[in-house]
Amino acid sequence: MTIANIAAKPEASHFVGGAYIEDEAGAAIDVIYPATGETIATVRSATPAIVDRALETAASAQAEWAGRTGAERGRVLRRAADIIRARNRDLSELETLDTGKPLSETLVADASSGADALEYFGNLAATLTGEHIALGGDFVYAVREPLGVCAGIGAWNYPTQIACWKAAPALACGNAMVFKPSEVTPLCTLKIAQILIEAGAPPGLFNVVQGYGDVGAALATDPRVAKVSLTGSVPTGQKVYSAAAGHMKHVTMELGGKSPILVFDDADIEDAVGGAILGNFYSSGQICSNGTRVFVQRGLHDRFVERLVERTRGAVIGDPLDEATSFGPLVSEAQLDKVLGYVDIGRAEGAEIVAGGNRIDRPGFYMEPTIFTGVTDEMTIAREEIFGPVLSVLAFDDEDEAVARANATEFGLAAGVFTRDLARAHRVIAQLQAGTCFINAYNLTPVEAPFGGVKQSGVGRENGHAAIEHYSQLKTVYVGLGPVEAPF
């Protein structure tokens, strides 16, 4: 497989109003693809013109599909989850393009997952209903409405996934959503607009305009817009999330993490370690709800450390586009750049690295899965968010010292035990500051379940029925069915 043989250029920019469209007015934005380092392709930011089209054409596209039953609209969803499996190759290929990793990754973790979220919402659609409140003569019954034009804002990581969790559960609610990608990773977004569009979404129901932050802050301002998700960094969400506020607008804010797991010494040593590698290295690292602090309990220390090096050992470095691939680059020479920094740091704080930590001497933005031992809580690596494939390990002794450390830092996305005793288990995890969790497993995220997090971590709730809420309103109606009685 070849980038050659692959079509990464997209027919234009954006996709407005059921079709692509181009406005050569807007900054240019290369596509770098980071196994190489070379631009595969090119986009343009959207101009005002080109967002107020995607608004105005989302406004009437929506009013025509909350008109349709919850059935036909859930059929439309579902009929797109099938196009997209059935075309899983070429998207995941083109996610490999937009992201470096690896095609290994790719076939199993990103189209199909939005495919899922597309089937489960799909089948939702038609049953979402109010309910009937009895009053004794009189009564009151709630209908539950769509808001209206949802702007979504993506970020580089997951750029299938994260449009597919945005628009499902939108969409099913009889929402239109106006989408920005990242604009590291423009180009699959574009497809997932062709792709509902021949399944038979109106025009204009799912709108792709491509561009920097002030194409996001004017989506996030704009009147039409009723709600704004965001998937991003903690920064980015405190500006969107104010600039929404503003404008008193639904927001989801899907943001950053410091997760721990935390290890005890009686947890299978083979899934701990895999819990951790899946926590810090898959998809290079750049995952927010990464666990990057593992807490390990002092009488297992040493041997999960070893048997974690050991592991880390066998991850196959190389092309993205080879399935034997099983670890791949950095997004982007930036993100390299402050991974690196970061390992910098880490040394010169006093912890030790007892694996990778150096870029690897190759075309593309790649270094080796790092990890730190000897971390201490107050290190730079162990509280601010890296967002690469750096892990640490931090010794504790009891479980009251480790829920007490797990829960010190300003964010809350995730969080993951591991021990044997199941009672011990949910004990420490009904403790532990985090919207979403797991025992002894990691980075689990069905679509049927909620996924978010508290505290800096994020507002609202993505996937599962609790999606629903967040992209829909309840109107109550009072029906009075005797005289009204008044006081004058």
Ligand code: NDP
Given for the second form:
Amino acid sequence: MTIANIAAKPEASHFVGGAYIEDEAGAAIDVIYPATGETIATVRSATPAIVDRALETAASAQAEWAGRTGAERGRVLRRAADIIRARNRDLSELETLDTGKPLSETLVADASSGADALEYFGNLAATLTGEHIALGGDFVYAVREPLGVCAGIGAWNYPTQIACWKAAPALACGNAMVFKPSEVTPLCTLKIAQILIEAGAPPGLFNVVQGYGDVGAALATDPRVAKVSLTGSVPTGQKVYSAAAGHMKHVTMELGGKSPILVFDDADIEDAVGGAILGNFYSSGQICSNGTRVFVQRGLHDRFVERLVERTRGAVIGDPLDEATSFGPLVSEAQLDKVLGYVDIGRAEGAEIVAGGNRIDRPGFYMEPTIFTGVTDEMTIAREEIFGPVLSVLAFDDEDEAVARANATEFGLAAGVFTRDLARAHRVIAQLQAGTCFINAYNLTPVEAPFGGVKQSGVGRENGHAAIEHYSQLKTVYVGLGPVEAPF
Ligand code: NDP
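Alternate state requested, the form predicted together with the named molecule (shown: the form predicted on its own):
Next comes the full complex, this chain leading.
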């Protein structure tokens, strides 16, 4: 791997068996800084030999790790959280170089969110128990056991957070993990692997292998892998889920969305506009749970659009390493082209652009935060996940109509409601088909709260106590204390 001028640079492409390793036989993957288009590093895709070594070392580390007490495992995870927090600035700069997200975001939302997960699941590790069931003499106990070696496969929008959200519950439960980051953002996860070793994890407990989808597929199909946790698009989720089915592996699928935000006439307009901005333009719109269909009740519609456009003009677009910047580039030229393609489709299908809509004339992959009005449910931009800074405003008249239209999608990741009428807020949320919902807030995802989707948006939950269920299994033991009564 070659890399220049990065403070916290990883030393090689992969992290396996507790150390950085290189395999020059792997295909080269250039790491592009999205703000300039420059190549800042080159990593190599994992050859089958590297994947094999990662799985072998994970299996032996897992056996040792599962033999430690929960308290001991938890201490290692909490120590890793402390190291991450102490190095937050270096890790945040690396995340910015990897993804192009502004430092003003990465300083508060990425490494720190990863640390929160390691701390939270570190604290839970010593509390994990099974159950005892009295049978009036005989009894049953059920032991909570780890699954074994888990594979984590990540998307490019939150590389550090995704790795930690998967690793923290997996390791707390006594599993090991082999993680494949997106080839677009391969750097940050290596630092997490290094920090876990510094914190006292056994070598091989958390390994990082680079590569394209074929490396992810190798993990998803390998019989040594007990569980696959993917963050990615619905089409990739379908492939990985069916590959995992071959060996009846456990899965967690954190997939895409086309989430609705419902803004009622009585909403606090500044809060609703703030929610729509957070739910569409944070991370340049590259967030799975974004509320990209903003349904606004007709009485508030025009004022809402006016304030939304005014406040969107306040975005500070620029160098992501400048902390004054609040809106950075998209992650890649390919993603920019895809998003601009959707803008063209929106225009061609008759929606009106009231803000943005253009590529920005500067190096890197920048486009303006873009707002469409006059969007109807049938339009492509209201149906497909764009994964960029494109917000669609749709007008509605009454509550039942809004709920029906919000639910008319294959996705079900998130949903939000803005209203001052709390009875209506809860009534509407109860009817919305989404796994992660917000009332008078949007896109806040504390580690304490389960996160995930319904319908095509996913299977399983990350974060909260719920994640423990997805990284452990129960062994039931019936204990007979009396004579065995057989029929013959
Ligand atoms: P992709 O689905 O393209 O890729 C996700 C990961 O899967 C990548 O590491 C990718 O590798 C890998 N992969 C691709 N094909 C296979 C395969 N056949 N077997 C195993 N692994 C494979 O998603 P993006 O990286 O483009 O991320 C954007 C998507 O992620 C959006 O749809 C977004 O909504 C979703 N997402 C969901 C989140 C959630 O929590 N619900 C959070 C963040 C994003 P490679 O990149 O090398 O092809």
